[in-house]
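Encoded as structure tokens, the following chain is the form predicted alone, with no partner shown.
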Amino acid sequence: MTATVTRFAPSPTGELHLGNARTALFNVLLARHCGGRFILRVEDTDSERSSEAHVAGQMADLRWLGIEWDAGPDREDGRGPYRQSGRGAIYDAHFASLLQRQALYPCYCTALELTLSRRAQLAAGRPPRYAETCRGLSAEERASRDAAGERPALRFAVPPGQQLRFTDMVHGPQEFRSDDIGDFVVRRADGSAAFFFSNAVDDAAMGVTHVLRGEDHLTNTPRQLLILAALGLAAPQYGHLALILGADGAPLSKRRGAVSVRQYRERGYLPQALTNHLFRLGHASQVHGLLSLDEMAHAFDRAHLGRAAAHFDERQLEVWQRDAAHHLSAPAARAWLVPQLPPDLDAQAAERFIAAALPNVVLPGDLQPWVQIVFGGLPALEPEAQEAVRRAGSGYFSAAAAAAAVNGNDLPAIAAAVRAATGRKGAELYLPLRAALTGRSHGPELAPLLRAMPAGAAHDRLARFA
């Protein structure tokens, strides 16, 4: 049996947005589930809009998500290069072969002529397709136009009367009539290969067996099957993923300003939160809870890919973010939150504080109020905290402050002394302590929070109400 090979092939014309991130994730999960290979290919034939900065940014985002590739632009394996800008000679050889067999022909139509033709077809109630204006040009006519300096594109001569059938991994059996497709451009007038061509040729050359991509590419598939058949190359199995819709009900896309992976990263989201949310967008799974990529790969099943559009819900992402944050190891939590901490805080104090505050943190910015409460001066009291302090009375705080003077920031010892002096218990015992120590009536567990405070802080905060 042929080993499964999947790929992710972004064009470096912008940042990696969430739809593309999910495509990459599903392809790597399919490969890992089958014990196969996953490759990364940079489709940078659009030289005007592609940039090296976008290549680097997309690769960094993928690695941040935990997505690694077996071969790619930084990991050549003999089937590359994995940048399309370096594969021009390969495309030219295929163009020459197809031209020799008259499967392609030069097209001299200008953009204006093509626009006018489309308008005329629409006005006549016909679907717009290329009118084959240049398909019947004689060799002499072509030579004359070449001599005049016209630079033609190359079009694929779609054979008439064919039924193009394939089984989509998501949408099932598909059928297209070649007569509905129209001759399409495979090489632009500037000599660069068009997407239909380079994408299909590279999949075959790189041994790709399965392609998961957005359903907006579904109508591209018959064109690519025609190209591969004409070249005698094997076609992969295609699966077209339902699009992800944003809050406005429109598909997520770079053109619509969809939030990029980088932006979520900079906002403090954890990669495991994003991958767990994306894993459930358009893929049904009976495996619940926060999963690692290995666990996702084990649970991934292409039969569970849905046909209906999936909705990206940031509230659900926050649920995964909270879960991911609370599963962090102590070193990982420190690395994530250290930019929020006072720069002069020693490692032991930082570890105690993070352990105390982490259950109340979803994003790193949530830590800031507690940094001020724990390491700042005497905290101002919120109204509910003020009322709790007033009801407790000065005798309560005299006992509390005396205990803190002896026992430091030891909450059990302070609470025991106050209980003995006042007879209070439960919320009546602990709420005034929390209010005086933090200025709030709620928050992280008080005992570890108090241990994170500087020495003497408990006494100073309690004594002011004695």
Ligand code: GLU
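Quick caveat: nothing in here was measured; it's all calculated off a predicted structure. Take the two forms, find the largest set of C-alpha atoms that superpose within 1.5 Å, and that set is the rigid core. Numbering follows the first chain given and starts at 1. First, how it differs from the form predicted together with this ligand.
With the core superposed, residue 147 shows a C-alpha displacement of at least 2 Å between the two forms.
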Contents of the next structure:
Amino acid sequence: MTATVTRFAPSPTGELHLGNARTALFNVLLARHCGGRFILRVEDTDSERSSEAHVAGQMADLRWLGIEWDAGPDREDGRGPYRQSGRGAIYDAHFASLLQRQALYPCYCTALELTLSRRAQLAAGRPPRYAETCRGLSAEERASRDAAGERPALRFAVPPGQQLRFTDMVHGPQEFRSDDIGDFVVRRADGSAAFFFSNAVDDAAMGVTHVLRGEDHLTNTPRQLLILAALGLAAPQYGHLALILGADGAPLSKRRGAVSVRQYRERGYLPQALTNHLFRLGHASQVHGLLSLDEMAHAFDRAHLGRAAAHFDERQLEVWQRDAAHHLSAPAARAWLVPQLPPDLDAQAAERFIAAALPNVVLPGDLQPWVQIVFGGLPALEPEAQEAVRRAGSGYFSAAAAAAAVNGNDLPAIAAAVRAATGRKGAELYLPLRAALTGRSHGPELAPLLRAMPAGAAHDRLARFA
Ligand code: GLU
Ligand code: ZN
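Switch over from the form predicted alone to the form predicted together with this ligand, please.
Entire complex below, previous chain first.
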């Protein structure tokens, strides 16, 4: 048994979007599940659309999600380089060997000629494929066109009459006819390797055993298998993941909402919330509840990858977010929420306040009203709170204020005194206290919230209604 090696192979042409984040997550989980290796390969062959800023941004977003690679562009080992822009010599050697074996041939067709041929085929009601115009050129013709300065692309000579079969990890047995696949370009006229080629060759060179990737690549797979077979290289097992759609069933799109990890990160979502939602998109997990990446790796099962499109649902994300926020350790919660706190707050007071308010926080901004209520002086009363205060009456508050003068911000002591003085209990006892102390009729547990308030706050807030 060879060890499992998986990879994530993004093109650095933009931010890491949710679909790619799920692909990366599933690949790292598959590797970790089997005790294998996970590598990051940057597919930056499109030099016009690729940028260093996007490489750095995608790596930062992966790491923020908790995804770490065993080898990659910033972690080279003997099997790299892990950027395709640095692998030109490797591709050239493979082109040379395939040319020698006549598995490739130069194609001199111009873009215009190819377009016209495609149109003619469509007009005749046939699916368009390359018409093999250049497949039969003689050595003399090629030499004279080269001498004339024409720069050919290289095409793969697809063998006729074959059935190409493979078993997809998600979609099961697949079968394609080689006759339906036109001879395809593996090296562009500018000398650069085409996606099919570099992607397949690199997987083999890097020892990749399993490839989970988007469903949009399923029909590329037979071409890649042809290339690998011609080179005598082992093919990985491929699995094509169903697309991620929005909650409304339409494809995720920038126009209709956030699509990148960065956007969610900037809105204050926690990485655990995103990974837990993504973990269940197209993967039927038997394990419920908020999971760490280690727990996900343990629970990950490629037999549970589904074919149906999965829905990214912000409401579901919010459920995970709430769960993730409430599971944060005290230092992690503090790091997450510190930009929301009054700047002069000491560490102990901050910790007390965060512990008290966290149950009411989904996104960091949710802390703001409680910052105001706790640290902003006497809170104004919302209508429902006003009503509760009015109904309680001034005798109730005289007792409460007197107890607060003696006991400070100690809710049990204040409540006991009010109960002794008024005989109230339950909501009748607590609601007016909450209303006067916070200005609201609802909120996080009152005793810890009151303890987080500045000294003297209980007395000041209660005495105004005595
Ligand atoms: N660079 C390709 C993409 O981002 C990789 C496809 C694959 O994973 O094989 O779509
Ligand atoms: Zn041609």
